[in-house]
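First, one chain by itself: the form predicted alone, in structure tokens.
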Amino acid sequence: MSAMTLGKLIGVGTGPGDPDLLTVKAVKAIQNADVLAWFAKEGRRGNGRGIVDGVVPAEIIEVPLYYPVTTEIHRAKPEYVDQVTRFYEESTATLAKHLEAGRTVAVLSEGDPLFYGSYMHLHVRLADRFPTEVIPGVTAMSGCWSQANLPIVQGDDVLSVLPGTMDEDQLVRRLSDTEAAVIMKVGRNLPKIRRALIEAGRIDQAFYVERGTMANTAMTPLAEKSDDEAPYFSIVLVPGWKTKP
């Protein structure tokens, strides 16, 4: 088949949860294209397809994939290797079926597609076989400092960007080895996460955001929060030595 005749994917980012923090460009990438591709736990729409509400048209194609594990199985184990890993080779190959039918794919992804998004995985699958390209979004970690009216860096400071779900004593060397950290995948991890800022000096400066941007977010110095349940999309932000919050 000639290159000429094939479709184009794209990757879309929809910003952390606020349709208005939508690019212009991602709503016309919707809008012009063939078929819209989102990633969702089975039996949900998913975020991003909620974020873009507003924007679908009514005659596109739509291709949810549902991910066949989430938080069930532990991440490390193989079992829940080898079924994400089935599940991003299936959904390659539904896509590659709409590309080589030569039709334009947005694929959502939440925040930045090539931060930390499921749109990755399909990315390295097909970006060498068709033509791609990649429209950034607001991240979730700026949504929330902005949100949170938080200077995260300034001058010289280092930002590290942390998962939640490092080894607890990796989470307090990194923690007290950089000026500013972002720990993301908080979750179930904030028990840890709140002993490893503990450690490391860090929890008065430390501040939680949940649902950044979205109509329901909370958000309080992580020091004041009586507990420690926390939802997927929530964020812990730890500004710079210099920077107080």
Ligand SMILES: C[S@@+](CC[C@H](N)C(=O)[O-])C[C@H]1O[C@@H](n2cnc3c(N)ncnc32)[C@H](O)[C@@H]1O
Second form
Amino acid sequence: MSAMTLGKLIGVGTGPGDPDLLTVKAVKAIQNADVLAWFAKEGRRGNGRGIVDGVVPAEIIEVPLYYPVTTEIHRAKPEYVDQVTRFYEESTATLAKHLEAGRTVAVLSEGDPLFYGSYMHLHVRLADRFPTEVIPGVTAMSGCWSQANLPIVQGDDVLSVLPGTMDEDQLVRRLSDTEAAVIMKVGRNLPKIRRALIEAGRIDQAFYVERGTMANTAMTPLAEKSDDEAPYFSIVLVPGWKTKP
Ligand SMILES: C[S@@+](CC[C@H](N)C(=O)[O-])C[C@H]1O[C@@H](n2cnc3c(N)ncnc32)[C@H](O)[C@@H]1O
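Starting from the form predicted alone shown above, please give the structure in the form predicted in complex with this ligand.
All chains and molecules follow, beginning with the one already shown.
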């Protein structure tokens, strides 16, 4: 009896939203995969899945991976850690079955898979057991600063990428010690981010982009944004590069 050839795991970056920002390699991987897995909130389709809509073959096996919790429980609570760990373990087992059966499994990841992507939790559990490939994607920050026509770093500038979930004093500290910054995971953290930017003296350079490169995108200098409403898919850019050479 010959051993079954293992299937390949492919982490596929979908880019930030505009389907035209999918790479040729990402499209080929999706079209040649047997299984298409994607993360989403229960009952939703997931942003990554929406981006690739036009290129998914009809016969592909779709495996939605529904997060048990998102922001309902604080991420530091043991209850959150337990539920999310169990979810990644179960998702790993589901995909491992397909890989053991010799199927190619493409896992969608919005933006770039290895840059704050949920795909990483599967990657670390599966990459030592199955052949694995990662297809990079255009990151959200890159899509957003391009859409905003905003040069971000130049020369010896330091760029700091900060999660908006950080404590306010840590945000102030980091913003005070960098030329440029990108603040991810804005959403409900926007009031805190705004206060930190004011405290660090950077509010006048801060630029807000929501749903960058998507059809319903919006953007404005943060100081001109009159409310603190922000969707999950929003980012704040603080360019370090202000003067022309
Ligand atoms: C879990 S991270 C995923 C990052 C992604 N892997 C990447 O390469 O950019 C999610 C955060 O990315 C940012 N983000 C993702 N897509 C975005 C978009 N189209 N416009 C603005 N921000 C976006 C938001 O700050 C969001 O909270």
